[in-house]
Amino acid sequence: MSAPSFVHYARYYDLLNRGKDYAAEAGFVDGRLRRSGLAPGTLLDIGCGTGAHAREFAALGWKVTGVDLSADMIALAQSKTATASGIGYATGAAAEFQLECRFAAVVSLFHVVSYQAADGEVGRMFANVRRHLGAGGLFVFDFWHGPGVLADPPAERVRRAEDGRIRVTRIAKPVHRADECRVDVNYEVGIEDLVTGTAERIEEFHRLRYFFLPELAALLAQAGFVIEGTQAGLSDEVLTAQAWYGLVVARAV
């Protein structure tokens, strides 16, 4: 997604996505941590978004930097998070950013992973990635999953959701290219007002990859991870072949 479609998506994101539990997700996170070892410290979020995620990990006593390509998702993190909170948000690319600092963990949700889709872009994110993890430090992400888009290729979609004050319309339009291990999302959305009852029309452009395991340990380990667990998404569940989304914890080495 490029960044002029963050200015539109910004403002109905998290009407969108409202019944996402975003609190049981950086739970699962926080144990998959603590399994591996790690107690609650500093946690920097790749791709925060407008910082959901980052409030339940702050919540769950980590010390919490956001990161996102978008100004004006910083924006609303900041306006959504209680200065007590201790979160600290930052404004940049995933393979670009740069922080005077190293991280016990770091981790990327909602697959910021898959919108690395230009040639060589994932590779540049773990390797920054790599640049703010201490030794020994964990890498938590998720991913489209590419065994389960081809089994079960993306199809035609529509979503809506209202709040009292707008209804958001949003009808995704993906086109398949397998050669490329991609996928192109043409959206439609429309925005009423339910006030004014005024209304209009946004189209935004996604691109998203997909990967499959052995490529993806390859282009971790180049950049300094060992692979020391998968799952099917944010669950306990195996990453099988009809999985569309996977999740992967890496260790700095």
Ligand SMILES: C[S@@+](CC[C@H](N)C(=O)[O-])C[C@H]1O[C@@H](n2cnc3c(N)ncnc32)[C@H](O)[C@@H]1O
The other form holds:
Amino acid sequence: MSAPSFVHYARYYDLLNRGKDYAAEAGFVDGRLRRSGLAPGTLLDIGCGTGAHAREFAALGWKVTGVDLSADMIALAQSKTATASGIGYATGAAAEFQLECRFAAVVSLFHVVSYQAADGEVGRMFANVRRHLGAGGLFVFDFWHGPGVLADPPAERVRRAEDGRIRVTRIAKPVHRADECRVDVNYEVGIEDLVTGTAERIEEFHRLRYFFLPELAALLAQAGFVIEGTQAGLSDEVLTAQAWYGLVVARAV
Ligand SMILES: C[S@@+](CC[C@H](N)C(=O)[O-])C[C@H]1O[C@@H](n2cnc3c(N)ncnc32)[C@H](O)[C@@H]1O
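Right, the form predicted on its own is done, so what does the form predicted together with this ligand look like?
Then the entire complex follows, led off by the chain already shown.
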């Protein structure tokens, strides 16, 4: 079994996620940051993907830098971003990248923390986030919430999307490894080129981890954060044991 692969992912990522309301999500996080006393300043988006949140944050007045492990995702982000937006992008791993500046806020949205599935990786990511935040800075991230995943374990799912040029069918076959709080997702992706009539089939493997709040609180404390708030995903709802997605707002101390 190989390491998680994002090589082909970039090609169909935006198409499969085109129903996602990035403007509303960035607006929600922006509101949450303001409620915690931050006016738009510098913001680092870790695991920025194709830059959809980054562009929305920039439109809200933040000076944004995006970092992602995948050079293909970063290339797409750059191609979709107007130079005048002032957004900077860099390729790097969440636990390892090093930028010269410290930011007022760091966000990591849409499963990125759950992709830190190797032993100790999320702790190293948190320490690296802390190094890039000034004292009092805020770190906002979502994660797969252990109680919710156990209450409603992952099951096979099929997603389809097309844009007149390509048609993508993605079948996700999860293998739940509850003893390791991990879900290994094998993706079978069919990509049909509607112009040339050709088709290809790709297999991808993504390993994700789910977390329980007490362990996140301990890892965050070790890295120099206190949790300021938790919610169910990008919403004002309370994080119950049924919620699959959690959101943490942590402050650098
Ligand atoms: C589901 S996508 C989310 C992308 C983007 N945040 C969004 O909302 O569209 C997960 C992203 O995390 C990135 N990623 C996964 N592991 C990473 C790591 N260790 N360091 C940096 N980026 C990572 C992937 O390359 C991918 O772009």
